[in-house]
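Let's start with one chain on its own, the form predicted on its own, as structure tokens.
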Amino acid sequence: MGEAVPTRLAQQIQFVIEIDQLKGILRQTLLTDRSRRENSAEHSWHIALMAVLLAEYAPADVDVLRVVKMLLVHDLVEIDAGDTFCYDAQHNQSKADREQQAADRLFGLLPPDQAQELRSWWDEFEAQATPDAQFAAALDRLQPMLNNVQTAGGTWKQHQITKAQVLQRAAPIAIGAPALGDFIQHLIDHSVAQGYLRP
């Protein structure tokens, strides 16, 4: 960008460009009009606007922005390390190195303080210890959830996805949304009864 250009400035601005990309990582759940696959991007920005919207079936101790800022990083990695299907065992094997190395490289492009910041809302994500990481994962297992149910089946269908599955799938919404509970388990059992689910 030049000598003209605020070393710190050139390194967010490289930081800007570079997450571009995640617009170009494909998932596997299908828009709800059903015309193509979701990217990554959309998907991070559905679950963030989710957290606003449903703020008030987080517990009471979850701080919602924190949460929206962990929405928006989280998947961030998937620029190097591809967006691994959640029912893929072999490529979830090797999911948690990828990712390491991925987050690595993204955030040791920003500035100091901010790869420090970016990086400790990726990696309070990824461990999952926290009300407001387990608010996050909620939504983050929610959205294809709802994705699917919209597009009578979608992945699930396509890949064959069993009840049993999607329980285990589901199982931290339990945790860090419990108020949605109900509502999960109707979605699961709707989706059995009108064939959008295996048994």
The other form holds:
Number of protein chains: 2
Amino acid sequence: MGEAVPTRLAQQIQFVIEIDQLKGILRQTLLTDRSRRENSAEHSWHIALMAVLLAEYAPADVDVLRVVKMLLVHDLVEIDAGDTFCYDAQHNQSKADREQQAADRLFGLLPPDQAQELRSWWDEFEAQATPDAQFAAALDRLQPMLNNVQTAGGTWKQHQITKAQVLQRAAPIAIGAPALGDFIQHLIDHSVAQGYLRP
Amino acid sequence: MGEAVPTRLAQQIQFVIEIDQLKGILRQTLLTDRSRRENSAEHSWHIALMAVLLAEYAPADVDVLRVVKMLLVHDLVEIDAGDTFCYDAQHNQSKADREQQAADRLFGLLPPDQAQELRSWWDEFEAQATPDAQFAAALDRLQPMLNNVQTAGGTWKQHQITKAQVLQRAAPIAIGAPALGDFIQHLIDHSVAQGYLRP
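Previous: the form predicted on its own; requested now: the form predicted together with another copy of the chain:
Below is the entire complex, every chain and molecule, led by the chain shown above.
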């Protein structure tokens, strides 16, 4: 950007430009109108807004701003590492290494203090050891379930996913947002009854 | 959703499902890889994260969480009203009415307290009378400028936009984020010099 722009701002703007690529990372989930697969940028918007809307179902010690920050950055590593389908066991083995390298490069574009700060949010989300990270993960799991129900099974039918697989995948919801536990159970039972999920 | 789900949660979930449609609203802006036009959901993600990253350029009294909330909801009315290209004078005349009707319907899906709260954020963004709304608008204007520069003129070239038009469009940036004023001036001068913008 030349000498006209201070280094710190130039680094921040370079990062802002770089992360545009998240809009090109496709997930398995279909949009509710079934027109195409969802990308990770719009998914991140959806669950960040869900964190605001559903904050009342979070445990009392959850800080919504921290959850929103985590959700806005939680998928950025996919720009380099790609999205890994959650039911693809083989590909999931190499996921951690690929994503660590991606985090090094991407967050490393920022000024050091912000590189460290964003990395810490992502590390916290990955570690799943704090109430904020656990509530964030609950929303990350809930949104594709809603889209799968809304598309009459969507990805579940396509990959012949079973109730047991979804129960396992949904387990973090009951941990991060216990108040949504009954709803999730209802959603899964409904999906089996409708034939969206294999029993 | 049936009797199994409390009314309040059912309304919130219905809203969460409804807003999925923002992913299908196309803006004029191109993605930086020029593969397609940007949609309003991924745009909202981008500028919400920019609010977090560029918070240090906001006036001291700006509340980042409120700005992020405003940015996450600021385009929702487009689900009914569509995206109106900022340089389309004729279509902009009917924009206010269409968007008010959209806000009534969409926010009205939520429980009354949240309908009022989200509507108040959107009204505040539209009114542009508070530092939070002005900083939010600054980011909303900055992001497409970056994408236009990154795509060697993108939408500007396509519509033969002039420097004077962009200066006017960018004016809210100097209001909402005065610390970015020099950078914007540099970006516009650079774009004219490169032939991305008509002088």
